[in-house]
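One chain follows as structure tokens, the form predicted alone.
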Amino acid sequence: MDGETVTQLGAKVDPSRQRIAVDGVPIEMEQPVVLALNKPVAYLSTVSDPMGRRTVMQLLPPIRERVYPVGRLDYDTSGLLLFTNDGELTQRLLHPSREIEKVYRASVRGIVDREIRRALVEGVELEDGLTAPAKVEVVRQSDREDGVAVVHLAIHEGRNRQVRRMLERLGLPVLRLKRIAFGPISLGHLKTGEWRPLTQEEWVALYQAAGMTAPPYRRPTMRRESERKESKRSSARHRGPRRG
């Protein structure tokens, strides 16, 4: 560290301000990265899945770093989930405290009348308690019972499929549910299935809304054909071999 040989152990180290090698070869540390995802139906937001499940991370880019989703959303739901490898970042994002809202599109079955919105406004009563309150946009209304309303719904909650419990508890059987923005982060015209980096613009905001000061500004490292090659190598070995 620094030139000087560590020989304690649990000695601290300051990756940022000092220089650490083994063997005298530095060691870099990762810089955090932020990917947003629109993700489709019927893909786990997990990084693996002991069944075999398709899950997001197939979805994403070969890059370096070693990104997580920032919480999930149902394997029936579609839409923006964002990835990082900043730990903190993430639990701030997620920790109740900080109440960043989360927007969904939801197409349903049935009519949103007033008393519907006034109770998703004042909060609906579920199995685990009442929701906290909820804001509501009616963008397409039927004026028949069995007709398809689409409402925007906006809550800063994180509770178990908790949009379609809300819905469904006042009599809206839920068609299409997807997520559309993440605190200041939107979906935008991204397709289902693709990915991008966030812009600076979005990079800076994204920080401030976890209430923490943004690092540089970096894009995700595409790995070269050589380390891809030698990942998928890697991710053979551990499979072992094959069952006829």
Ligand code: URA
Second form
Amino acid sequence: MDGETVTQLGAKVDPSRQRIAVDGVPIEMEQPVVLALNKPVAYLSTVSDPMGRRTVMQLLPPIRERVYPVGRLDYDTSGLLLFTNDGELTQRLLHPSREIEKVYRASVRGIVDREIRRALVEGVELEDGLTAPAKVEVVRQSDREDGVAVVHLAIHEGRNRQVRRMLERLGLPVLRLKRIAFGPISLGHLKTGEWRPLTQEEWVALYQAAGMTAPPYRRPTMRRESERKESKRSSARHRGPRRG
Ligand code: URA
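Can you now output the form predicted in complex with the named molecule? The one shown was the form predicted alone.
Up next: the whole complex, starting with the chain shown before.
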């Protein structure tokens, strides 16, 4: 490291400032990047699917960094999904102790009356226990039981299908669910299926929300055409010959 030989196991290095080489061969460390995607419904929030269903990875641009999703959105939920290659950032953003707020826009069948609003704010008893207090804003309301209401719900827990289960427990079937904010990052005008890098201000705010000092701001690096071709060839080699 920086010309010095390190023999100690677990020695810490800062790849943004230090040069690292093994047996004289420089190691290229990936610098952190973060990007935001507006996930459409009918995409899995996983890196790959053994059943061959569409995954959010197919919506990302050809970038050099190996990013993965920060948490999950259900198959039938759309909206803001962050991606990064920074493992510590991911871990901290998802850790319950940090209580990072996520905001969802839900269209529901029924009337979001005062009782329901109070229940959401006080906590809803689910199979896996009482939910933490949510913030609720009714954006649109109908005066008919079979009408559609739109609510914004801010929660900081990340239980499985939590928003759907909270609303359904209160007798409000969810017709559509979209995440519109994750901590300091808002979906804004990002179109469905499109991605964008974070702005520098968002980058700093996100690392701050995670309780970390932000590394130097970077945008993802696009792979060159030749690299893309090579990666296609290599994945074809790993897949083996096509059958059928
Ligand atoms: N709550 C849900 O019900 N679904 C999601 O995808 C995220 C939060």
